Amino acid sequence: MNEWQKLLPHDETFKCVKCGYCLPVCPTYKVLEKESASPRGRIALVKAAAEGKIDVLQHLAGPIDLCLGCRVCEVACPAEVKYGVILEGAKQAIHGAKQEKKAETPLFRWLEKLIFQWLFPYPGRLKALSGILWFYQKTGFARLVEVLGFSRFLPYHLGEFAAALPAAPFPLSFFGRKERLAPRKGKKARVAFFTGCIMDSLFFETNRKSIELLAAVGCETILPKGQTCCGALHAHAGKISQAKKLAKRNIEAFERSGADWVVTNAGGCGAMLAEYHHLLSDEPEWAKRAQAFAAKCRDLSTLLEECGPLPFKKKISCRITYQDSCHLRNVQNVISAPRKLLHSLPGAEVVELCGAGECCGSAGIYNLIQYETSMKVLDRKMEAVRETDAEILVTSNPGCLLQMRLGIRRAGLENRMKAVHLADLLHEACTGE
C-alpha cells in the first residue's frame, strides 16, 4: 500500500449505512443526476480506493473533485457520518497520489505554487494584486474589456466573474486602518478580529464596516499581527501540511491578543478557523492551543445579535431575502442569527428563500475548476431566488457573494436585484452610508 493511499479514512467508510438521506440534499447529485455524484456514491469510492479494488487518480479524484464540499450531507446523515474527515483524506490522497506518479504538467505546478504558496500566505502580496485591480477598475480598462468583448478570451471564465467583482479599495486605504477600535458604549467583550485573505484585500471595505458594528454593540476589537490565510483552500486541495503551517501563525498571533472571541465575516473562514482542533490533533503540541482557539471562534452575527440591539438610523423599505453560507450553517451551525438580524433592520420585508441551505455553487475556487457543474447549480439556485421577488440578496460569504452577483447576471435580474453581504446592509442602516 502506498503512503497517500494510508490517507484515505477507511474505517469512517463503514459507517455508512448506505440509507440514501444524503441523496435528495447534495447538490451536485441533483444536476447531475448520478450515484458517483452523491455523499453515498463517493463514500463507496473512497472505500474501494482505501482496499485497493479501484485506482486512487483514475476512478476516485473525479468524483471527489465533482463535490463541492458543502457538507450538507453530514447534517442529513441519521448515522452521522463524518464526510468531512472522509472528504479531507480523499484530498489528501489525491494530492500525493499526483506528486507521486507527477500527473500533473510543470505548469500547472507552478501555478498551484504561485496561488498556494506565494500569494495566499502573504496579506501584503494579495493587497499589492488589489492595488492593481483598482488601477484596472478605475482607468476604465475593465469596462473597456467588457464592451469589446475580450473578456470572453480569458481562460476559466475569468471575464464572467471579473464583472461580479466589487470596487477594489483604494490602494492607501490599507496603511490608515487603526488596529484597536474602542466600543461606543459600555465594553461587552474584547474580540480579535481574523481580517482573511481575499476579504481584507478585496472586501476591505466590508471589513471595516463589521470592526464598526462590533463596536457598535460594546465590542472592543482589535486586529492581531501576524494573523494570515485561514488554510481552507490548502485543506480543500489536499494540502494539509500547508494548512498546518497557517493555522499555527494564526493561532499564535490570536493568542497574543488575549481577546474573548476570534470574530470572522466569511462563512468558509470560520468554519475552518473553528475545526483547527481536528487539523491539529495529530500533534500533542499544538491540539490543546487548537482546541482552546476553536472554542473561541464566532461569527460576526452571532456576537451582533448577542451583544445588540444595533443602533438603526435608516428605513431599509425593500423586499430581501437571504442566501446562506454553507459552511456557516453546517459546520458552524449558524442559521437564526443572520436571519434574526435582517428581521430586526427597520421598514424590511424579509423572505425565506427556498432552498436557501442549499449551496450556490461557489465552494472556494469550484466555480472555476468545474464551471459548468457550478452553473447548473447557480442557476437552480436562481430560479429560487426569482421567486422571491426580493431587492436585496443577503449573504455572509465573500466567495457566495461573488457567485450570486453572477447568478443575478446570469438571470438577467441586475436591474431589479442587488447581492450584498450582511455587515454592509446592517451597517448602512446603521449610518445611512
Given for the second form:
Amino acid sequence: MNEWQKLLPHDETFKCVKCGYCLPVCPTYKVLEKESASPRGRIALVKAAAEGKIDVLQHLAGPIDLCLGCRVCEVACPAEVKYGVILEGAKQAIHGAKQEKKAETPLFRWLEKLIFQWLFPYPGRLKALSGILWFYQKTGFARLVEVLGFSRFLPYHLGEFAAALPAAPFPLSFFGRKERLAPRKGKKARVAFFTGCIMDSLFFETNRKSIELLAAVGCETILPKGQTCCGALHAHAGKISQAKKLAKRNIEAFERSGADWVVTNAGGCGAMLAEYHHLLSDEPEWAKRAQAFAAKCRDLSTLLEECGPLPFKKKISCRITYQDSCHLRNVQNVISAPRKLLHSLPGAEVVELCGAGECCGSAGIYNLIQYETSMKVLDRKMEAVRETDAEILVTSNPGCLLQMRLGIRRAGLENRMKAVHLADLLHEACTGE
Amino acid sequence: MGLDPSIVKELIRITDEERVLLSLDERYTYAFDASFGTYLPDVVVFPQSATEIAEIMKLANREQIPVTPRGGGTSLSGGPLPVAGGIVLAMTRMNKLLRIDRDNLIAFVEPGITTAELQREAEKAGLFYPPDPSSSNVSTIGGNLAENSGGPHGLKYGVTKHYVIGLEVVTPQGEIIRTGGMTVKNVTGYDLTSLIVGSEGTLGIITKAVLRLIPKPPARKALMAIFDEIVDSGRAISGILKNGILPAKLEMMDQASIRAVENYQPSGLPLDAAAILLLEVDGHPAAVDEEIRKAAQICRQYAAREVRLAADEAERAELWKARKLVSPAISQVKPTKISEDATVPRSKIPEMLERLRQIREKYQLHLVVFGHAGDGNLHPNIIADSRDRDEMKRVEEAVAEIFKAAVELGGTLSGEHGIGTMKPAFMEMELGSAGLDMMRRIKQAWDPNNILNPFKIFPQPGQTRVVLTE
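Switch from the form predicted on its own to the form predicted in complex with its partner chain and print that structure.
Next comes the full complex, this chain leading.
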C-alpha cells in the first residue's frame, strides 16, 4: 500500500450500503447518467482504490474530479455516510499522487500556486485584482476585448465568465471601512463578521450592506483583524495542510473578538468554518478551539430572521425566486431562513424554484475546470428557473451568484431577470438604494 | 479476461462510442448492487432500443458472452451482478414514459423509468400505481418486473405481477417478442408475461411494459398501536384481517428496531414496548373513518396498551416517520445490513417471530424485525460488520436457519427480493428436485447457451450455503 492509498478513508466507505438513494439527487448523475458520476459509484471507487484494486491517478481521479461536492447526497443517505469526508480524503490522496508524479502541466501548477498560495490567503491582493477588474470594465477595455473576440483565446473559458462578472466596486471604496458598527436599535448580540475573499473584493458592496443589515436588527458588528480566506477552495482541492493553516489563523482572529456569533454571508465559506472541528480533529491542541469556533458560526439569514424584523421602507414589487447554496442547505442546514426573509419583503411575490436544492454547477472552481459538465448542470437548472418566470433570482453565495449570472446570459434571459445576493435585495428594501 | 477487440467494435457499431464503457473505473461501478459480492464486467453498454438489444443478444449468443441486464442496481439478492463477467446491459437510459392511456387505465413504459417517476406521472393523471418497493426513487420498472418486487402495499393491492398485462421482450437468442396485450383479460396461449415477471433477467430482457393503473383512493388514515407482547401484535394482525378490514399498509417494528430509532432520533416511541403496529386504510372517506375506528378497537381488544390515531396528514406522516427511521437507525449500530425477506402465511407470524428470537439468541447477532407484517413478509434484518469474518460466518448460518424456519412454516424463501446469488442453495428445500428441474428446463428452452444472467436462481454443483464473505 502506498502513501496516498493510506489517506483514503477506507473505513467510512464500509458504511455505504449501496442502496443507491443518492443517485436520483446527484446533479452529475442526472446529466451524465452513469454510476461513476454518482456518489455510490465514487464511494465504491474510493474503496477499491484503498484496497489497491484500482489506481488512484488512473482510475479514481477522473470520477472524483467530476464530483461537484455539493453534498446533497448526504441529506438523501439513509445510512448517514459522511460523503464529505470520503470526498476530501480522496482529493487529498489524488493531490498527493499528482504532485509526486508531476501529473499536471507546468501552467496548471503555476496557476494553482498563484491562486491557492499567493492570492486567496491575502485579502489585500484580491482587492487589488478587483481594482484591476474595475479599470478593465470602466475604461472600455472590456468592450474592446469583446468586440475583437479576444476572449475566446483565454484558457478555461475565462472570457465567458469575465463577461458574466458583475461591475467591480470602485477601488477607493475599499479604504476607510470601520472595524465596528454599532447596533441601530437595542443591542441583541455582538457578532463578528467574516469578510471572505471574493465577497470582500468583487462583492465588497454586498459585505457593506450585510453589515448594515446586521446593525439594523440590533447586532453590534465587528470585523476582526487578521482574518483570512476560509480555506474551502484549498480543502476541496485536497490541500489540507494549507486549509488547516488558514483555519488556525481565523480561529485566532475570531477568538480575540469575543463575539457571540461568527457571521458569514457566503454559504460555501460558512460551511467550511462550521466544519473546522472536522478539519482539525486530529490536532489535539486545536480540536477544542475549533469545536467552540464552529459552534458559533451562523449564516447572515438566520441572524436577520431571528433578530428581525428588518425595517423595510421600499416595496419590491417583483416576482422573486431563490436558489439554495448547496453548502448552506446541505451542510449548514439553513433552508427556511432565507425564504422567510424573502416572504417578508413588502410587495414581493415569492415563487419556489423547482429543484432549488440542486446544485447549479458552480461548485468553487468546478465550472472552470469541469466546464462541460458544469454547463450541462447549469442549463438544466436554467430550465427550471425559466419556468418560475421570476424577475429576480436570489442566491446566498458568491460562486452561485456568478454562475446564475452566467446562466441567465446562456439562457438569453438578460432582459427579463437579474441575479442578486439576498443581502443586496434586503438592503434595497430597507434603504431604497 | 477482457473482450476481443472485434466484439467491442461490434458493440460500438450497434450503439455508439459514448454508450460503451470499457475503462476499469467505469466497470468497477457496475460490479455491485445492494447485496453482496463484486464481479467485474468486461464492458458496460447502455442500449436505447429493443432493436439494439436484439443485435447485442445475437452477437452475445453467437460468441457465447454472458449478458447481465441491470436497472437501478438496488437488488438485495444479486440480480444485476455480472457473476460471469461479460456484458452489463445498463437499462437506465431507456427511461421514457411512453403514454398513459386514461380510457383504458394503462401506462406504456420503457424499462428504465424509475418506479417513483411512474407513480408521479400516474398520480398527475388521477391514477395510482400501487407497487411500492422502498427503493422506488431509484429502482426501475424493468428491475421491479424482473424481480417481481413488492412493498407495503402488497397486502391490499398485490405486487408488481398484478399490474403488468403486456411486455415486449428480447429473447436470449435475439428475437423480439410480445407477450400479453392491452387487456386485463387475456387467455390466449401460455401466460408468458407471468413467466417473464420474476424471472430475474434470466429468460429475456424487458424492453417495454404495459402496466395496469387503478383510480387513486381519495382518502387515507393511519394509526399506531403499541404492544407489550410481540405475540399480541401478531394476533392483532390476524384479528384485523379476520374482521373484514383490509389495510393499505400494515407494518410492524419489534423492540430492537424501536430502541434503535429512539437512540438515533427520539421520536416519542415507548422503549419498553415489545412491538409497534403501523396501519393505514385508504378508500372512500366515509369507509376510511369507519375502518380506522374499528381497527383501533380491535387493536385494543388484542391488548394494545395504546393506540395513537393520526388526526390529519401531518400526523399521519409523523407516524410513518418512525418506520422510515428504522433503516438509518440500525445502520448506526453496525455498517453491514443483511436484509432478509422470508415470508410465512399470516397465521404463522407469531410462530415465526418466536423462531427468529431463538435464532437471534443462538447466534448472538443483532437481529431486528420490521416489515410488512400484514402479508406475512417479515423483514428480519441482521446488522453486522462485513470486516468481522467470524460474525459473518454466524450470519451465514443464521440466514440458512431463517430460510428453513420459513419453509417449515409453509412459507417461502423470498417474498419480494428474489433468489439471485443469495439463495440458490435453498431452492430445492422449497421446491423439491422435480420442481426445480422443471424450472431448469424452462431456462434451457429459452436460453440454450446459458448466456443471459448466468449463476442466478439455480444452485451450482456443490453450492449448499449462502456465502457473504468475499
